[in-house]
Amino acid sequence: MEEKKGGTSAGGVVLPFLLGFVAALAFGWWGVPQLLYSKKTQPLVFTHQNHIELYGMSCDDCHSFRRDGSFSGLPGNAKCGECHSFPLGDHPDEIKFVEEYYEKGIEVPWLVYQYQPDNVFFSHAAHREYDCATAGCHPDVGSSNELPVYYENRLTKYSRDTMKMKDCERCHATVAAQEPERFAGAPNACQICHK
């Protein structure tokens, strides 16, 4: 009489384990953030780069301070209508902001990648005094010709793109410490970014 061997009933049980890692590993890689984002385009077509390289203009033109020191954000209707009150040129999104927006008084619902929760207190003035807007807060869009695709969260409906803490964290620790005479004033305690 043969003795079973519990090799064959230990290959049995691995294989589907593998085959189940694996497609677990999948689904969290592929399908959550298909799951957890909706994606969502932009109102208009927008080009930085051409403002930037056909007509010379800089970040400060259209995202500028107030004269409190406080950051206006993107644009409205009446900086964008002293370049664009009436269509330059016969592209459908020109002749949209012009007619759909501009004319109307209605404000172009952007959707903007970087606003953050309620509790969090931000001052690009401040970040800007310490030269950080290259330190990987916002992607590059002075040198895209078109705008990135927006992903929302689902269930905070905040964009994916929205700087994490971690992020903030990191550069506070390690950027501040590389360099402590000149971000003496970028600690790392909660009240500092936190309201």
Given for the second form:
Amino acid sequence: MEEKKGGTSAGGVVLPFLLGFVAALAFGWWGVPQLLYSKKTQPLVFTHQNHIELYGMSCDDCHSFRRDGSFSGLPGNAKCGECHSFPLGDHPDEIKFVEEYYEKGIEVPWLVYQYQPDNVFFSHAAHREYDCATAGCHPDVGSSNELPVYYENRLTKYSRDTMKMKDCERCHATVAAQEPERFAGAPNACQICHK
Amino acid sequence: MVLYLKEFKIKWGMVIDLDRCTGCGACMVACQAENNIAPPVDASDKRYSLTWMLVYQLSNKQPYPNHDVAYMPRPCLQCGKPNCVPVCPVIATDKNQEGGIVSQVNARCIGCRYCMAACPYHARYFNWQDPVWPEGMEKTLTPDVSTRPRGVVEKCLFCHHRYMYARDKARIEGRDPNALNEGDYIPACVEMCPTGAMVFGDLENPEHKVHKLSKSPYAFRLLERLNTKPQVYYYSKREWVRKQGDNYLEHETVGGV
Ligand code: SF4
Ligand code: SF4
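Taking the form predicted alone as the starting point, write out the structure of the form predicted together with the partner chain.
Complete assembly follows, chain above in first position.
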């Protein structure tokens, strides 16, 4: 009797603990991100794949460098209008782009997955030799047919996919270990990335 | 942390000719505009004004007709052994990038102001108030210089963003960003000086003017005996000016010819 009693009381303690543990894990891993991030979709449907595969364009045709070393980032209406100044086909978003944005002179409010905080200086020119997608900095939209969902942190308003400082640092440390000459032993000097 | 002299292959530095400086203050204006320093509420109140670049007036204190003055612009001197760096408890300031510019990461600074106490040149400033720009003036802000909130320390960084621009330009043109030509990168104050009193370049590169000028017998550094090894040199042919650069005893000889 004594032993049996002990057994039930042990099971009685462990079970709620286990349940609580699982519930806490579920809340932490699944619930918190749901609460923290709001989902947003891009203003227009866009396919990188078509531009590249059907029309033979390269990344540089729209996302190019300027002579002064700066990077043009997302193409503006002027760039898109080189081809899309009138609807090419009858996709509703095609018509929407021309009528709502291009003809009214309003730039498309694309959501940028990677915007960095204000105190970060980032130069694309310095990272030219790395492939944007395989190096892990940008989601691989280049070969995708649709744009991924944009997760916005409700508190900070940053995109969930904004590159984190530890990711920058890790790569800088690795590359610098391979090429000490170029980094002179200080790949993660504060002001290489901060302004 | 820097408790010893850190050597760099590139050392950005200035030589400021005090015989040419007229004290016009264009460098101060250029600095404030370039580095997003908000117009002060009361510029005459020196406790609150932020002057990364400050022009001091020197006088030989002689009666007329021997009276003479000089003007001395003072940015952060980017010391080789900066006193401000080892005292910082959070490494918000460090000297670790090629070029030898002493960094200041404002978002990291906790505002303890140890560095201000440590800097022998009063080159650091504390933000007592949040910056406020008059309506419309925020459009003139330099995009690649962060604005600083109340409660952090800031200082001259030799217009570090311009250094980054110059490196990017070199990369795009296929040149080595670690071998910039003279003039590829100059801070706003140097660019703006109407008399050409300030010369900027790599102190270690014999092709840059500053290399030779800094070795002139007329060149000196402020408070040289503190052994902070600044990367900013001053230049004057007037002995009394050189003498005011350090605490010389009355009969002590000063460098120069
Ligand atoms: S005031 Fe900021 S930069 Fe200066 S020592 Fe304190 S934390 Fe470091
Ligand atoms: S002048 Fe002052 S703030 Fe500048 S590096 Fe030297 S000690 Fe630091």
